[in-house]
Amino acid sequence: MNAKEIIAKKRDGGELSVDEIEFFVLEAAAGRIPDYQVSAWLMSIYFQGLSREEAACITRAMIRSGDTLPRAGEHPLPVDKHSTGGVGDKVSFLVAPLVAAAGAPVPMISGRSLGHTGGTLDKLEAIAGYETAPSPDDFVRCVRERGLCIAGQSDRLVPADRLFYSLRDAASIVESIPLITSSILSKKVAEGIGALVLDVKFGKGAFMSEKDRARELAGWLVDTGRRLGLKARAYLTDMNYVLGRTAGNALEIRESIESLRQGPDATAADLREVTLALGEGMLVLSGGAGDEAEARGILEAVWSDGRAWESFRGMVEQQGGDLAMVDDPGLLPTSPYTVDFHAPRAGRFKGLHARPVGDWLTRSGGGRLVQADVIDHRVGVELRVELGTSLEAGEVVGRLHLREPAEDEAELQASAASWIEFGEPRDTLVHEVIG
């Protein structure tokens, strides 16, 4: 068995055996197959595809390429949530402490921003001192003692994924659904969970803009997750407009803290809907609730009485974060340079188009185009009106938080005004549940 023969077999449309897959993945992760051959193999998968069983075998081998974390309990099962990425998506900071406060452990391995979508770890680092790269032992300790931990992937957790993703990115083959599936699930299984809820977003602000394509990915994730022994469920959610009242690292942390402290009724309606839907799924799959109705009642109770807030605060404390910033979010990084933008005409406010907002954040320093870019946590967009509000022409709709004074304030205001969408509010953000 050798790498060249395995590449040729997949290039010609053959189905790889378990032994061939394990050999290639483990040898590649160990550095014994050169990058140019690994890239050729990944490119052959991009064009020829994988069967569902091949995808599960690759995922298992990727998990075996490094360390795995012990499971933090069995009843309820440890459960995680994964989002395919959006703009203003701060659901993790709400749903993880909600579910943890309801009794289910939540180990959450998260990532950073790249392109127009925000990154969970970048947002948490707006809290001074928060350790996003704890050791595996510290990660497990935080889950067991605080009920949850949100952190990044350690060097020894699924090293094959780190290699494959970098080569896929360099070769412009990131969009392969089977490879996306293996990348997501390998990290999730390695963190020691027994159940997983997937927030697969579609729309102009999502990684996959077309609903059919998002549905296909959701199906792959659920089916492959089950082949790996996970209880899995996917939700297709609308990402055409900014989620919640803010987009940008420190602003999203501030909104999350205020939401946890003030309760569900004070939370933006769209953010509340997605948070509770995903939380219900997490609690049911973990065994912490018998059905969605029971789960909804538990989640609303721990949100309203402050237990979810205490879970979040405890996690931040365990991870070394500055609790003064959590207790007083006004201490989070704040820009002295702001510009308000206004409604260009009268009408009912439907939302801010997510993609141009995400692109502006990236260009303005609030995101990154390459991994080496340094993020300014102060940069962001803040809504000053609620969805569904009837606006008058010239009324303030939002505020831009800038890295530096605007060179041309009028041009910036006009550009931001073009992000505004008028029309009837969406009936729902959760369009389908798969699994």
The other form holds:
2 protein chains.
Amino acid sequence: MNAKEIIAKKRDGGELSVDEIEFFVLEAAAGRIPDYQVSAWLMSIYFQGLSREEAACITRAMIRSGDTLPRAGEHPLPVDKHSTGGVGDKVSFLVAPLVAAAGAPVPMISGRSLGHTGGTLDKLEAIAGYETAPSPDDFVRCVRERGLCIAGQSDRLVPADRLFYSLRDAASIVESIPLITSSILSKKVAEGIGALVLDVKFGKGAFMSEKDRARELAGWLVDTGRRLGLKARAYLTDMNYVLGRTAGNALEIRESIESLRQGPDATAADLREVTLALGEGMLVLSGGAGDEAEARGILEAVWSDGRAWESFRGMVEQQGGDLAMVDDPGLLPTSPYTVDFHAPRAGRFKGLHARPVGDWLTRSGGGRLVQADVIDHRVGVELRVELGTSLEAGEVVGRLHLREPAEDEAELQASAASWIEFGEPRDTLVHEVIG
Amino acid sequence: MNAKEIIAKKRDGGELSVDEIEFFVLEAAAGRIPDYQVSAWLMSIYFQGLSREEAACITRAMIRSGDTLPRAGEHPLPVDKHSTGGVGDKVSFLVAPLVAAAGAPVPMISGRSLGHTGGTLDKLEAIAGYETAPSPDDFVRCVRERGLCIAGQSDRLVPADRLFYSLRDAASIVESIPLITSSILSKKVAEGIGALVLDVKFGKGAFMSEKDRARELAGWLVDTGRRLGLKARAYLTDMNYVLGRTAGNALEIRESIESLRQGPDATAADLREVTLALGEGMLVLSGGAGDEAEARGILEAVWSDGRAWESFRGMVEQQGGDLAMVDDPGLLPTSPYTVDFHAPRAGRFKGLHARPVGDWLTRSGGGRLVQADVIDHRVGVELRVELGTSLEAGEVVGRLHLREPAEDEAELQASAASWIEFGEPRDTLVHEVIG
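Having seen the form predicted on its own, can you show the form predicted in complex with a further copy of the same chain?
Entire complex below, previous chain first.
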């Protein structure tokens, strides 16, 4: 058995055996298969695909390539949520403390922004002092003592994924559903969870804009997750428009803290809908609630009575973050340079197009074009009106928070005005539930 | 323009522009594109193919990645022959001096054995002192002064091919007709030729056993060669059985020298047929003869009157080889360990199956399984009877030349006896001429 033969077998459309997959993944992760063979193998997978069982097998081997965290309890099962990425997507900051406050441990290992979608860790770092890179022991302790932890991946967790992902990124092999599946699930299983809810976004602001592709990915994630022993469910959610009232790192943390403090009724309706749907799924899968209705009741209660906020606050405390910012989100970094933008005509406000907002954030210092870019947490967009509002021409719709004074305010306003979509508000953001 | 985008474009089936191809090939050859991107690009080409124009463009860029040799004259055009590899294929040692003696310069850059097919340079090194790695200047001088030179590729000739070939070999990306085409033609054009004859072999002993695949490759080679400004023609020749009377390095040199000294009538009929067909093509394409009939007349004359042998002898002298061995091939290295093998039954002798002979040579020290293997030039097989002979059961058919005494002579004889094919002799080995 050698790497060259395994590449040739996949190149010719063969199904790889468990032994072949384990050999390739573990030897590659150990640095004993050169990168040019690994990238050729990944490209062969891109073209020839994987069977569901091969995908599960690769994921298992990827998990075995590094350390794993101990499972944080059995009843309810530790549960996590993964999103394929959006604009204004701060659901993690709500749903993790909601579910933790409802009794299910939430060990949530998250990533950073790249391209037009935001990154959970970047947002958390808007809170001064928040440690996004705890040791595995500290991560486990935070979950045990506070019920949740949101942090980054340690170097020792799934090294095969770091290798494969960096090669896929460099060699244009990203858009492979089986490889996306193994990348997501390997990291999640290694966290020590028993259940996983997947927020698979579609629409113009999503990584996969087409709903059919998103549905295909959701099916792969749920099926492969189950082969790996997880309880798994996916939600197809609409990511055509910015989710909630803000997009941008500090602004999204501010919106999340305010939502946790003020409860579901004070939360933007679109954000509330997605948060509760995913939270219900998490609580039911974990065994923390018998059905969705029960779960919703529990979640609304812990959201309304401040327990979810306390849970979030406890995590920030454990991770060394500045609690003053949680207690007064006005203390979060804010920019003195703001520009309001206006409705170009009268009409009903449907939403802010997610993709141009995400692209603007990236260009303007609020995201990353390349890994090395440094983020300005203050940069962002906030809505000044709710979705569904009837706007008058010239009415203020939102406010841009800038890194530095605008060079050409009128041009910026015109650009932002073009992000406004008019039309009937969406009935629902959660289009399908899979699994 | 960057490597990642160029990989993605080919991965998605796009046609690469001249600029994109030149950028990728030249940057890769200069070591400025990492190997994992190069192998992913090559694998994308494996799956998506290349247009004929892309293949020509890649070949041009590969040539530009290194030095090229000056063209060795214009009338007749310098001409070369390339074979896709066989067992017992010593045509180069006959046809190069034949064509050179007929007046067309033959700068022939050749390769080494790998796998079951033999390598021209390995065979030449059976002649003590023969320099297979002359400097480019010495190579050019040999062609100018002696009319021909057969030698290996300098490090500075087509470095992109060395890079691509090593990655294709390591990452199972060999069997791509457009990439095979660019690899062959880049080296040939860089030699400074104006015409090229291609011996594309099919059958069980060939690199491409299927005739349809061989025909497809032949079409690519001729078409792409013409786009590169060469006069080009391909011959589809039968490589099911060992060509000529010997297979093995020193034995093939001995057979070649004897053939050059004794003339076409003393040469094995199958070897003579292929040699004259390819030689005619070379001489006509080079402009050294007006048509095939004229070319054949010239070639038979220089073969019969010893001028071709003188031409070969001059090359060996120029390259520092031991002329005593050319004058008396009995001085070439021979093994004291030989085993005769016999016809297992009566019947007409059609040939020795090329593939098992090639595999036996490789295993027995006469070839290479991996680049680092050292060849024993003495190892080989010689026929003791002509093709078409009516054999009696138990009659000696051939003799094995071994590196060391046989461990189990009877087993070796039984194995060699299984290489014997019975049946009507083939009418012809040259099945099709393309171009």
